[in-house]
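Take a look at this one chain, the form predicted on its own, written out in structure tokens.
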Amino acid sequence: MQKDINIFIELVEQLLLEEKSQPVAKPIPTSDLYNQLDLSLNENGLIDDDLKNILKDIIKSTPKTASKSFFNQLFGGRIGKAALGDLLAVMFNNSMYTYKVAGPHVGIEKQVIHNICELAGYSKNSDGTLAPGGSMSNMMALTMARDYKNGSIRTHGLNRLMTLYTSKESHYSISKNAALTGIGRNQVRHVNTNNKGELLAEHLGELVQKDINDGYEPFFVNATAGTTVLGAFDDIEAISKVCKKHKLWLHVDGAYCGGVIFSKTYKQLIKGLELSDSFSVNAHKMLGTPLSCSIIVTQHKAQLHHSFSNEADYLYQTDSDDFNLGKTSLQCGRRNDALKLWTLWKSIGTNGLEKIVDKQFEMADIARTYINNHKDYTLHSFDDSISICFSYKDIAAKEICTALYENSKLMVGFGKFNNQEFVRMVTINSVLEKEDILAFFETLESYVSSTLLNISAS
């Protein structure tokens, strides 16, 4: 084992060097992947040096999500104490379903959940769990809402058409989860949004009333704290009034930007969160932990147990249900995803997490200021968002982003809202500083000027 740890350390040092010398890896075309890298699995194994050399080749070609040129997805960067927790979790190799096999790590997860509930403004009777990603957190919320509305579904299945509601700008997992949970995609109602991508509570009320009149059974509303493209925050207080009137479960999908619960300055963006029935947040996004660390909490502790518990004498042999976390989980075997957040939180405190969150808004402000001060740019997003959406010199966003990626300059994506396509730069990467934001624009401008415009001219 010690020998493998030494190899690991050598490979990590190689990765750190690559992140500095080649922050955007040269992508291998999918048509040539198996020719350029030896990914084959054979009858006979390799000696350590041969394996190590192949892994070094893989390191060179792997996208560098912790580099200062990564603006592409809703995560990025690397925080040492969080990575430490994740590496320890791998070495411990505990499964989180029972106290017997997880020991103090159950207490670690329960402490994280308790503090998240407190920050969300939830009651002492709240609880939660960790799920394998934001999509699964949303599915757990939907499942609890379904069972809360009709307690017999767990045993008898659906016996009438149920409807759920989400904005047109919400995450795609809502429709996918409707299919997976037996509700059906056709029973998903997409609510109109305003020009910032925020769900319109008035239209929500109209859709709910129409479904009631037509004989459907409305049960679930999904509000979003940080829409995937523009980073908009739905008005939870206005939505909750509709939910209260019609007795609907209100879930707040904070996978992207739910981390604002840690910020005194930006917590107002989710004002009314305490009125919701469930809330999810991805610590691997705003809080900078390694993938994945997805948390869902609910005001209805009993419903969490009712929807996901199942007796298994061969598994639950000691201790109470409160410490046997498999009773409230979507999974049975489950890795310890709480430890990475706990080591980070323990090391820098709640105040330190607040600084991590606030810095992302600071970086976004720097980017917006730059765009607004340069006439070749058009800004499509707004304040209080860490998604900076813009156009440059009327060049197609897809063309810019693809060229920057294929030529190993920057990793940045594009998005669309109201049929307008634009570059979507996100400042969630935990290692970014002001100079990195300015370097982003300098790289983009330089590349467009020297390459794209010359190609267009020819």
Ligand SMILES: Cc1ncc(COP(=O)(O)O)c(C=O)c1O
Contents of the next structure:
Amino acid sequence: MQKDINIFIELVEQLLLEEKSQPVAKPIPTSDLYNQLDLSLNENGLIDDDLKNILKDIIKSTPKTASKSFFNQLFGGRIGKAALGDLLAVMFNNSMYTYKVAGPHVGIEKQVIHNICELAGYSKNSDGTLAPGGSMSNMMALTMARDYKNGSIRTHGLNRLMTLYTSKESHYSISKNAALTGIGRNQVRHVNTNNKGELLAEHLGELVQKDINDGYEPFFVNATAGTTVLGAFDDIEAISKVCKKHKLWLHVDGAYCGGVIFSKTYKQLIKGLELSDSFSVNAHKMLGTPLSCSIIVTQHKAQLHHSFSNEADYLYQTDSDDFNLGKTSLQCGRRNDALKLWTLWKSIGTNGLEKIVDKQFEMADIARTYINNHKDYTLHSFDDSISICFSYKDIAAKEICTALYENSKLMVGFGKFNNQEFVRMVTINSVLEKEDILAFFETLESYVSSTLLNISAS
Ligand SMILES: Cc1ncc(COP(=O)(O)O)c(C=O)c1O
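Since we've got the form predicted on its own here, give me the form predicted together with the ligand too.
The complete assembly is shown below, putting the previous chain first.
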């Protein structure tokens, strides 16, 4: 093992150097992937030096999501202490289903969940678990809501059409999960948003009432804390009133920006969170842990157990259900995703996590100010968001983003709202500084003027 640890350290050192010298890796065209890299699996193995060389080639062309040129997705950067926790989890190789096999890591996960429930303002009757990503956390919420409405679905299956509600701007996992949980995509109602991409509670009420009149059984509403494109926050308090009136489960999907629970300044964006039935947050997005670290909590502890527990004599042989976490989880064998967040949290405290979150909003403000002060740009997103959506000189966003990527300049994606396509820059990497934000615009502008505009002119 020691030999492999030495190889690992050597490879990681190369990765860290590459991140600095070539922050956007040269992409390999898919048609050439198997020619450029030796990805083959063969009868005979390799000596360590040959294996190392192949891994070094792979490192070179792996997209550098921790570099300061990565603004593409809703994660990025690398925080040492969180990576340390995750590396240890790999070495421990526990499975989180029982106390017997995971030992103190059960306590670690329970502590993380407990503190997140407290920050969410949830009652003592709350509990939660970790799922393999925000999509799966949303599916757990949907499953609990379905079973909460009708306890016999777990055994008998659906006996009438049930409807759920989410905004047009919410994540696609809501519709996908409707299909997976037997609700059916046709029973997903997409609620209108205002011009900032926030769900309109009034329209929600109308849709629910119409479904009741038409004989459907409404049961679930998803509010988003940080929509995937614009980073908008739905009005939880207004939505909650509709949910209370019609006895609907309210889930808050905070996969992207639920991390604001750590910030005294930005917590107001999720005002009313304590009125929700469940809440999910991806620590691998705003909190900067490695993928994946998604937490789902609910105020209905018994429902979590009811929806996800299953007897298994061959597995649960010691200790109570409270410490055998397989009884409240989606999976059987489960990776230890809590340790990376706990290690980070323990080392920098809640105040440190607050600084991580606040920094992202600070960088977003810098980017918006830059855009507003430069006439070639048009801003399409809004304050209090870490998604900065803009267009530049009327050049198609797709063209800009693809050219920057293919030429190893920047990684940034594009999105759409109200039929307007734009570049979406995300300031989620908490190690970014003002100069990195300004460098982003400088790179974009010089690349466009030297290349794209020349191409368009010729
Ligand atoms: C609002 C929202 N919910 C859920 C998800 C899905 O999270 P994951 O990618 O961890 O499945 C995302 C991902 O970007 C998201 O933006």
